[in-house]
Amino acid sequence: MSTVDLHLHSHHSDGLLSPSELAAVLAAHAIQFCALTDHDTVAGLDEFADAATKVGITTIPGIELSTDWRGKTLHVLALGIDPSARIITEAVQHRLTVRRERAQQIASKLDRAGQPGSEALRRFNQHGAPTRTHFAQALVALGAAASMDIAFKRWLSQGQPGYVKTEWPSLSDTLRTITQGGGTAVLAHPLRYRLSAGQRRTLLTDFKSEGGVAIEVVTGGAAMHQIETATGLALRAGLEASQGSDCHDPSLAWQRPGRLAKLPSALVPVWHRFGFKGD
C-alpha cells in the first residue's frame, strides 16, 4: 500500500469530512505525503495542513480545478500552489461565481421539472463551493431519488432535466493560472473521460505542450489494467505520474486512503518534486 496521497476532498467542495477529520483519517492509514485537492476552492488548506502537521503528516497545498477542453469538462489538480497569488484567488474567485450561477439554474430547472430544486437548494445555499454532488445529497434527503447514484442518472446527468451546461476556463488558460501560481498541473483521473483513445492521446499532447507536468496514473477504485493502461499514457506522452484516492467519504473501500496500488516503477513520481522521496 501506498503513504501518498495527492487528490483529496473536504467538506468545503464534496467531501463528507471537515479538514481536521480528514487529516486524522489519513493518519490512521499511515499517509505520509498528501494534498487536499477541494473542488475551485482552497478554503480549507490552512486547517489541513495545520491539523496534518499535529499528526506528523507532510502537506503541499492544492486545488482541483475545473476546466474545459474542445467542450470537455475535465479536472485538473494543482499541486504545490501558492494559495495567496493573485492568480490563483482569480481564478478561485471566478470558478465559485459559475459554481453559484450554476446551481441557480440546476434548481430552477428541477423546479419546473416538478422536483424539490429550490428546497434542495437551500438545504446547502450557505456552500462556499456548490456541486452537482450537493444538489444528489438534498434530492435524496427529500425523497425525490432513492440514492445518490438515481439523482444522477434521473435528474443530474447530462441529458437530464436538471443539466446545465457550465463554462469553464480553458484548459489552456487553466494550465497557465496553475504555472504562474507557482503549482504543479496534474490531468486527474485521465481515464474516466468519454474521450476516444485518439481524443485522449491528442489531450496529453495538448496538456504537456501547455505547461501540464504529469497525469494521475493510479486512482481509488482503479483496477490493474486501468492501472497499466494509464502507465502506457504516461510514458508515450513523456509525462510524471501522480496517485490519489480522489477519497470524499473514506467509509468507501474503493476511495479510502492507504489502499492505493503503488505506482509503477517505471513511471517519474510526480512528488519528488516537492522533495518527497517515500513510496
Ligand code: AMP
Contents of the next structure:
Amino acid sequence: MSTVDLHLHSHHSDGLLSPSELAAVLAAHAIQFCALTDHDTVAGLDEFADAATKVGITTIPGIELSTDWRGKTLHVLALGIDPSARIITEAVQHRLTVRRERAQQIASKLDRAGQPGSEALRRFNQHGAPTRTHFAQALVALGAAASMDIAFKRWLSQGQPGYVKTEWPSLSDTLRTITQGGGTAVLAHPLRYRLSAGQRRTLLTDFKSEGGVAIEVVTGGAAMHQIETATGLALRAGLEASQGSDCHDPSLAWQRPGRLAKLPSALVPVWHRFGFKGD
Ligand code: AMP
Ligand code: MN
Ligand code: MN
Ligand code: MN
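Right, the form predicted alone is done, so what does the form predicted in complex with ligand AMP look like?
Every component of the complex follows; first up is the chain already shown.
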C-alpha cells in the first residue's frame, strides 16, 4: 500500500469532499504524506493542512495549474509552493478569471445548442474555480446527459458544441511561476494528453529545460504497462517521479487514495526533496 499521494482534489475545485473530509479519508487509508492540488486554486490549503495535521498526516502546499503547450492544454502540479507569494496569487487570480469567463462562454454555447447551459451555470455560479466537471454534473442533474462521461463526450470535449478553447498561460510561463513561487513542477498524468510519441519526447525536453522536475509515473487507475511507459519516459528524460491518485471522489475505486502501485525502484521519488523518506 502506498502512503504518499501528491495529487488530490477537494470541493474548492471539482472534488467531492471538503478539505477536512478528504483528510479524514486519507487517514483512514493510512496516507502519511500528501498534497491537495486543486485546479487553479489554493483556497483549500489552510483547512487541509490543519485537518491533516490533527490526524497525523504531513502535507505540502500544492496546486494543479492549467497551462498551454503548443496549443494543447496540459496540467502541471506545483508542489511545495508558497501560496502567499505574489507570483502565485497573481497566477491563480488570472486563471480563476479565465475560468469564470470561460464558464459564461460554455453556458452560452450550450444554450445555442439547445441545452440548459445557463441553467447549469446557475447551479454553481458562485463557485471559486468553475470547471467543466461542474457543467457535466449539472447537465446530468438536469437530465440533459445520462452520465458524466456522456456529458463530456457529447457536449464538453474538444470539438463538441459546449467546448471553448481556453488561452491558458504557456508552459514556460507556468514553470517560471512555479519555480519563482518556491515550488517543484510535476507534469500531471503525462499519458493522458493526445500526443504522438515524438511530441511527448519534445514536451518532456521542453519541460525539463524550462525548470520541470518530475512527471507523474503512478496515477490513479494506471495499468502496469502505463506505469512502465511512464517510467521509461522519466528515465530517458532524466526527470524525477511522482505518484498521486488524482482523487476527486474516493467512492470511485480507481481513484481511492492508498491503493497506488509502488514506484519502480529505478526512479527518484520527487517527495525525497521534501524530506519524506517513506514509500
Ligand atoms: P477543466 O479544467 O475545467 O477543463 O476540467 C477538466 C476536468 O474535467 C478534469 O480535471 C477532470 O476532472 C474532468 N474530466 C475531463 N474529462 C472527463 C470525463 N470524460 N469524465 C469525467 N470527468 C472528466
Ligand atoms: Mn478535475
Ligand atoms: Mn489533471
Ligand atoms: Mn487532477
